[in-house]
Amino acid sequence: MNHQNKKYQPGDIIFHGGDQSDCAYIIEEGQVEIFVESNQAIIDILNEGELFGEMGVLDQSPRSTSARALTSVTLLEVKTQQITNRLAESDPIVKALVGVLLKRFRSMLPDQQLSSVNNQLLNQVTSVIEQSGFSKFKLENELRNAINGKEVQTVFQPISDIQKKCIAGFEALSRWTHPERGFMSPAEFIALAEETDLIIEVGDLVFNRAIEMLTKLPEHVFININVSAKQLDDKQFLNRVLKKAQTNGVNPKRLKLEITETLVVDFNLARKWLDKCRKIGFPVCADDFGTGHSGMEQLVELDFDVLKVDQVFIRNMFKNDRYQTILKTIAQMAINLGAKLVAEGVEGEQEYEFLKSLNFDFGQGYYFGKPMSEKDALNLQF
């Protein structure tokens, strides 16, 4: 029997104070009043589209108030697991805030003893999750201060011309050494920056340094920089980069923008990004090409200037012949499509020679050089 949609007539009790909290409700039609049975005091009147009964669902405590249909009402049940599963998978900050608000709400109610509540979700948000949520706030503020204080460093990893075996460019990468936690994984702090507008500030910092670096490098040398969806959606971001390049006499074609395949979930949006970059003059590179579900579809839908083949193919090509077959196919497709090819994760002579035989244009990896400071990068031979 399906209990998800329930109908009530005016005056019908939906639940009593003290009942078990087994679900929340969304009002599809009608009005509901929330009241206290002991004195019939009306707490609130709720209308179509509103949610109620969620507090008990979150901490599994008995209903603290009663609910009654004010008019003819149709309700949609929202089961406990539907809410708790989503909350359990949410950002630690969200869970921490829910936990704090729930405890504060319960503490204001009469006869509510939080310590005695049988509470699977609140147990999560009051300990490790709460701490991790608040530490994330703290880390975000520390990252903002580090950006403002120019403490987020930019390093440059060489990209080599495979056929000529000489430095053709660099990828600009961000590094941050936290004053207490030490070296921070870029995956961690860049992911945090991308959750906020801090990624715009990080991007400005990296692009400014890359442009200044290009003024000191030979004209044929380029720099690749990763860009996020927030940067590309920012109306002024690319124009700021262009103005900085023009002010410093740097050709925009020397700045190649890398878009990770995971961002290309909406081809219409990605096409808009590519068109925007091209109009300004920035070449666009598909980063981590071949690892996502849409690799081949990208080639049809999007006209990338460069395909950057993910390192998983390079590192496994002598362990499994199938990787070599795929690399050969990608190399031929790139030639036919007029796209340049970059191989990531090149670490040995054997890999280099095979990629050269496939006519790959560029290679990146420890075989050509590790990420290094601007000073060390400028001392390389070009």
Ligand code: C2E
The other form holds:
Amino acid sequence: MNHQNKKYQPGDIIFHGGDQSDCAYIIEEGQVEIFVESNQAIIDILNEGELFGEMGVLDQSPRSTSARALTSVTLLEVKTQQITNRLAESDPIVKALVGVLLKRFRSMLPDQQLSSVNNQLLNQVTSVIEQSGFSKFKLENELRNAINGKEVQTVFQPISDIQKKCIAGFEALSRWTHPERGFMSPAEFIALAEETDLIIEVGDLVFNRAIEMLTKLPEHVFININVSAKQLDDKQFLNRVLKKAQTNGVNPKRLKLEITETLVVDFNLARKWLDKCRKIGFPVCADDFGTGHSGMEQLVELDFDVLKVDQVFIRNMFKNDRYQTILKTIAQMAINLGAKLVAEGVEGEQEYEFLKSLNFDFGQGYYFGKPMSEKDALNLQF
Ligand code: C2E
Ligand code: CA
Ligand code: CA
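Requested next: the structure of the form predicted together with the named molecule (the form predicted alone having been shown above).
And the full complex, kicking off with our chain again.
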């Protein structure tokens, strides 16, 4: 049991200034007064539903004020662990902001309420959280500048026709080399971009480059592009892409949009989005297929044009027979549903042959080619 209700009579002290902080409180019933014991100065009067005592819990320092029940009071205790766990899991920027607020609040209190030891502890805690949060702010700024300065590159990885063993298309992937940190993993900087609206700008950059690239490629070659949740929410996104494709004379069928299963939280919304894509002519692929929790339900509810089977199935197919069984089942299911099938992460000849025997349509992976610059991609044989 992490928390419990505590009852107090009018006038009861809930905690004294200087007490060690071990929990915060939410007022379930009654009224509480926060005051300074030395001069009885009242700092605040709090009512039902309000939280107090959280300051000391956040930085683990003793109570800086006292609290007294003004009426009959019922309090819900929130233990230190519950708050610190949440804070530990929270975004570094949130942590930094909490740290700054704490520091400001404490600096407003009279000196004698803060022993030098606690001040030191507080400074240590705040400097650690400020550093982690502010370095993230800094990185976010640098990413923004890199996007504006077109330093975020787009590379293209071949997607091959498995039966004919020739290039059918590419997946466009983003790359960012940080001036000091060097190569940044897309998983890391795309996640950072997704936390803000920066992903819209990354997305537009990739779409514009892919459309330009398509004007230089043979008509039968397509490009797959990763689409994030925020782009789906942006009402103008699909129209912007369509307009760009039209002005460049590119058939929307050649731009395939990849969305991951985890992104589909609301089937009704996703279905509307898929219908809109279909009307415009953009095919939609289920990326990382088989890794989400809602795989089967998603297949019933959403009519994807392409299923991109996640790398984990390909990587393990010769390590564990059950992966082969699942791959065979997925292949049969895709045929029955009329969806095209892509295998991701194909690295060897043996994997290729097995996927071919299962009638997979396309394959992507180091076996066919690594992600490469636009120039290298255009030099390939089609
Ligand atoms: P993803 O969409 O699943 O992309 C495939 C990832 O697998 C790429 O990693 C690719 O380089 C890697 N890969 C391809 N073939 C092989 C192989 O044979 N073996 C192995 N081990 N790996 C292979 P990358 O480029 O690091 O991208 C990681 C993820 O970041 C992507 O996963 C995608 O979700 C995201 N991402 C990358 N660029 C963009 C972008 O422009 N926009 C969005 N929204 N997401 C992006
Ligand atoms: Ca993808
Ligand atoms: Ca994938």
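Remember, predicted model here, so these are calculated numbers, not experimental data. Rigid core: the largest C-alpha set superposing within 1.5 Å between the two forms. Residue numbers count along the first chain shown, from 1.
Core-aligned CA deviation for residue 338 between these two forms: less than 2 Å. Annotation for residue 358: C-alpha shift under 2 angstroms between these two forms, rigid core superposed. Core-superposed comparison between these two forms: the C-alpha position of residue 35 differs by no less than 2 Å.
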